[in-house]
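Here you get one chain, nothing else, as structure tokens; it is the form predicted on its own.
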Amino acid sequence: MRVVVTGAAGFIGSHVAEAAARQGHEVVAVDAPARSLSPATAAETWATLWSRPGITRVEADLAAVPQEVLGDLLAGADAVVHLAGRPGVRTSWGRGERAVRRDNVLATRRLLASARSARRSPPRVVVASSSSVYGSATGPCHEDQPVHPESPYARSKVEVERLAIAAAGDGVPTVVLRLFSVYGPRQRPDMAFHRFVEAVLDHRPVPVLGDGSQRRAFTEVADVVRATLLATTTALPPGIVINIGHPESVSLGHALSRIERLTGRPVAVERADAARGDVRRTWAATARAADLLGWEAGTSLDAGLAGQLAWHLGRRQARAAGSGPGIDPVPAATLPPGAAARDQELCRDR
């Protein structure tokens, strides 16, 4: 199968590209690393994909390249995993709103237009959305309930979903995955667990926005990769929306206590005001994913944090040895005392 992965230099996208290649698929990895929120991190990941067998890299800005170039990228594709976009609630206000509309809405509209006009039958297009479309949850969020976006980023994802559902009506077999608080190896430096772990390892106070009681359905990246690849091959109703998240909603304070236990270091917290548009709680109803994909999140928070911590330690070891950034996780044998050994193979990920 030929799989096009957009956003392949990113946290989730790089994992999906590598996992698809390991499964024997022909992978076309597409990204514009310079437009990332973390260009240096994206460039490191992009360079690593160059050496992965079965992956062809194409540097392209989906919102800017000629439409015929997009058509050529999708030519012969069996599936497209569309992970490219501008993430982040906090950076989507003010000038950031134009960026999220360009990189999320415009880029998706152009990609789906090329899928519609594919020279043979349109490819399956798996589109990444976000749990932020729900707003703050009072209970498990179900896919058919009304959405309440509370930021420009969340509004852009609502529009992305509408574009995907409209494309399904035009004959493109689309699937929308609403992803919940993904974490793990290769997480971007601006994301919470990355910031928390680095601060603890540096013996610095951990920067926390708000009082720490906000809750998230933290979902380890390997579980997200597995669900994403299942969505490329499983027979599904066109335009279906599926939550991909851990069913437990956990407070940031609890997550910090787990990081403290795993590192064996006390965590000092440095608080700042809650971010504008940051929801109080995300909570995933996962019955549809179980019914349609046979999927459930299989990674506990302790095991997932242990994998992410190992990745941070591996990067530091590589830098100390002068052997480069070390973006891949270290062997399980180097996990810190008390950390659960786990499968590292799928956890080398946007």
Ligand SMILES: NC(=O)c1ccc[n+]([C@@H]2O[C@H](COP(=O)([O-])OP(=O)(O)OC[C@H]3O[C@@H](n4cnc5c(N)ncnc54)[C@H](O)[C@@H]3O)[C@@H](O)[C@H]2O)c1
Given for the second form:
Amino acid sequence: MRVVVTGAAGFIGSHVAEAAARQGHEVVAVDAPARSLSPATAAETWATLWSRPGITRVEADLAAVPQEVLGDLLAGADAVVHLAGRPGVRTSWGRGERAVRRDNVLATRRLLASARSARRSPPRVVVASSSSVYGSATGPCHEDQPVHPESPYARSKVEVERLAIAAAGDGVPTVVLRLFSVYGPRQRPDMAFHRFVEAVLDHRPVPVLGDGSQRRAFTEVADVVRATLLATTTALPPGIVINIGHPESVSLGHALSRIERLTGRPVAVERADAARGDVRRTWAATARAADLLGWEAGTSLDAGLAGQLAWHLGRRQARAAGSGPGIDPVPAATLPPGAAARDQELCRDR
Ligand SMILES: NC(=O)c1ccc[n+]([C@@H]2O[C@H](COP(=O)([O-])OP(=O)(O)OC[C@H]3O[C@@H](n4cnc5c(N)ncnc54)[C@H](O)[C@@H]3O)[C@@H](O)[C@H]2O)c1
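What would the structure be for the form predicted in complex with the named molecule, rather than the form predicted on its own?
Zooming out: every chain and molecule, the one shown earlier first.
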């Protein structure tokens, strides 16, 4: 299968691209690392993907490249996993609102327009939405309940969902995945666990926004990748919305205590005001994912945090040893023959 992964220089997208390639799919990885919330991190991850067999990278800003370039990108694709966008509630206020509208709404509208006009049958398009569309949960949130977006980011994702559902009405087999607080190796530097672990390893106080009682359905990235790839191949009603979240909703304070236990280091907390738009609780109803995809989040918080901690430690070791950016250093000997040439050719064409 030919799979286009957008946002492939990002946290989740890079894992999806690698996993799809490992499954033997032909992967076209698309990103514009300069559009990332953390351009330096995205550039490092993008460089890492270059060395992965089965992945061809194409640098393209989905909100800006000519529409025919998008059409060429999607030509012959069996599935598109659309993870490109501007994540994050906190940074979506003020000037950030323009960026979420551009990179979430406009980019998705343009991508779906190209999928509609695909020369052969339109590809399956799996679109990333967010648990933030629900607002604060008082019980498990079901896909059919009304949405209550409380930030520009959440509103942009509601709009992204509407675009995907409208495209399904026009014959594009879309699937909307509402992702719940994803964590694990390569987690974005602005996200809570990344900041917590780095602070603990540096013997700095851990910065916590609010009182730490806010709860999240923390979902490990390998589980999210598995759900995403299942969504590219499983027979599903077009335009279906599916929660991808761990069934437990746990407090940040609890997660911190687990990090404390894992690292064996006491955690000193530095409190700051709660962030505007950050909901009190997210909580996933998981029956639909189980029924339609046969998926459930299998990774416990302890196991997932241990994996993320190991990644932070490995990255530090690689940096200390001077073996490159330390995202996931890959020995040069494992570079696939011709990888660079293949990559550059596509980039030059575009
Ligand atoms: N991480 C989470 O917990 C979480 C939860 C819910 C939803 N999501 C959604 O999942 C997706 C991936 O999230 P992530 O955490 O991996 O974010 P990320 O920032 O690590 O990855 C997003 C990538 O999209 C790229 N991008 C942004 N605008 C682009 C554009 N115009 N053209 C091409 N590429 C562009 C960025 O360069 C970046 O590499 C996002 O849509 C996000 O909103 C993430």
